[in-house]
Amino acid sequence: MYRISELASLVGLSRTALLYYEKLNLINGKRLSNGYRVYSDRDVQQVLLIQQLQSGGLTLAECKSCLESKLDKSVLRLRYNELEKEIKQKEWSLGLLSSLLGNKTSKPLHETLSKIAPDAHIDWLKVQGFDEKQALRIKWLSKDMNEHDKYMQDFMRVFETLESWGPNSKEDTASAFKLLSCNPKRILEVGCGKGNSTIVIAKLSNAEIVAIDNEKLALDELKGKLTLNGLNSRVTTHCVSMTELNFGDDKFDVVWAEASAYIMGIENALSKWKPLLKDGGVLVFSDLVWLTDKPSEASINHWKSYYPDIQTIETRKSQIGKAGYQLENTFTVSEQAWKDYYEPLQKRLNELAPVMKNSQAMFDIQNGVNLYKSHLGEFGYQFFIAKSL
């Protein structure tokens, strides 16, 4: 016979809770003529079953019901479910944790919070000692903190002998250029990489054109381009993030951003960029889109992963007359853009693949140059020229 206090050494138990026990006629003491209650070997194996029971989830008044008739499946169904669903919940914890730690890759948190949560993920981004351009490219290129520097190491590697970083051509820039319904004395740039489109409108134009990039090496080779055709006089470069643009009092005529608006979001850009625009100005950018109403799974999974704010040409029209513009021309990127851009791009990563296997940048870009080679048409960079209000 066990005293209550013995009892709930064996089983790991209070007294309280034991008290209880018997509240609901699962143990029965025996009270002693001295006043104390003891229990039987039969107390202590009924508790332990019960606690065998309550580990799969069952309550106490469920565990009274199976030990005093036949088990109710329903229930057990119901418990069942229920610890599923809590391990599923406990798995994803553990994951999210591993990540975070840095023992898995954290791809599918940063793509989550890129989707739902976007400008307090750079934020986060930058809490956790990355500045803004790291926050940028860890949302929009690599996706996982833990291995940003190696992934944007070959990222780098595969673009640093390529002369584009994106589908873009001379005949698109100048006919974007052609249409504008203003003669421009200032342009801004925005994202001019290399400055494939800088050259362009610098000699379509007498204009003094501002062009800005966050990527020193990019601007580099375009002070290289300036230099060989003589425009350093009207055209200077400023490494800065698009999204800290101050320029005081000073208005442009055009601000220019060919496959680069992207990086802050269409809408926020639309919003940011309007002030640096006199009366009258007119905003050109081109933005990747939706160029058919059923597009492939295929399609819709790559773009889901690498830009999920693609939308239609309609949508876009939208914001943009939402946002205090007048759109006054659009048009669709030509194929020869994607074969100049993909082409060379092909190329240099069959020169790469020996020696860069594994490389998860590697892997990324050919699945891109992949889903060009077998669904363009689905999409496409479209231009858009729109004056503000």
Ligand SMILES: C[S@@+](CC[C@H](N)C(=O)[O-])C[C@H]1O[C@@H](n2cnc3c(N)ncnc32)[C@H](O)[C@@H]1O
Contents of the next structure:
Amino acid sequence: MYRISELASLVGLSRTALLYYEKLNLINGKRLSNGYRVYSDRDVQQVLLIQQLQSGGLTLAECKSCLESKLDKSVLRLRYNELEKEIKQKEWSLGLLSSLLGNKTSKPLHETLSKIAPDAHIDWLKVQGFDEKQALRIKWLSKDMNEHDKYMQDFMRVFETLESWGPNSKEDTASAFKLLSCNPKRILEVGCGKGNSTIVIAKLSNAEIVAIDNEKLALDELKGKLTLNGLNSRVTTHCVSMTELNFGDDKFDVVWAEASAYIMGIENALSKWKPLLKDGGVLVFSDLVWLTDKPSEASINHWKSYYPDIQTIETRKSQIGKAGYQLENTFTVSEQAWKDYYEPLQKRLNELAPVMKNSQAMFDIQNGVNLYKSHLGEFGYQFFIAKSL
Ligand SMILES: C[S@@+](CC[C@H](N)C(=O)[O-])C[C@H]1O[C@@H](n2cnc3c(N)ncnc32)[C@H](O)[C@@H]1O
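I've shown you the form predicted on its own. Could you give me the structure of the form predicted together with the ligand?
Once more the chain from above appears, this time first in line as the rest of the complex follows.
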């Protein structure tokens, strides 16, 4: 037999807690003639059993019902769901701390931040010592501070030999150019890559063209093409970020951005590039949009992670209007342009597969290509030709 203080120390509870157990009839001490309350081994076991039930999140009253076999299953289900939610939250917290410690991928954190706090996300990356180019690449490509260098090395290895870095075709570029209402004298091309569109625009116009990109490798190839085509005198290249464009008073008739404005965000680009245009100048950009009201789950999940700001054409049109432009024309980039992009990319992935096993970048790029092959039509690139008002 145990006195209440002995029982309390055996089960790790206070005397007051045990008196409450007693009050609820969960344990039944016997009173001795001297007035002391004593408990049996059975009481000790009863308290241990109750403690087990409490560890499932049950209150003392619920433990009592459970011991009497009267507990409604819905109460258990409720506790279960609450606990499951709590565990998921804790797992997220654990993952987050682990990624901040550099022990685990920070991809989920970056995906969430890109969606809910895109500007603060970039600023935070910069504070950690990443330059703007790296910060944007973490946001769009690696989504991981800890594995970023390796990821980008693999990513560039895949793309460096490819001619096309996005779904574009000479025909679509030419169609967009022919829809211009002006005869441009000065054109700024933003994110020109290896210059597929630059060459088309240069050949279709007599304009002076400034082509910018922040990837030197791409600009070096473009320079080679310019020489081959005798276009050096009219087209100059600059390795600079699209977020830091400043040409003073030298404004442009057209700002051209194929598959690149998304990098700084469409609404941001609409407002930041407007001052670069002359009065009545035209912004031509292409952007990935939903082409259906009911995209499949596969497409939604993919773009949630790779382009969280994907919109419908109508939404983009309204943003263009709000930013002080008048939409002059819009059309969807051909499926051929996508094929010209992903078929050579698939070939390159196949070539590199044996030597780049376990590469996260390869895995992500292949997932993208798989989606283009199976779900193109639910989404696509859309050209917007918008006059600055
Ligand atoms: C999807 S590719 C499109 C290239 C080309 N316009 C096309 O349609 O094939 C995006 C391009 O933007 C460039 N880019 C990425 N971030 C940039 C930045 N901050 N400033 C300038 N160019 C950038 C990339 O190097 C790449 O060439």
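Here the structure is a predicted model, which means the values were calculated and not measured. Between two forms, the rigid core is the largest collection of C-alphas that superpose within 1.5 Å. Positions refer to the first chain, counted from 1.
A movement of the C-alpha atom of Leu136 falling short of 2 angstroms is seen between these two forms when the two forms are aligned on their rigid core.
Shown in the overlay between these two forms, fitted on the rigid core, is a CA shift at Leu78 of 2 Å or greater.
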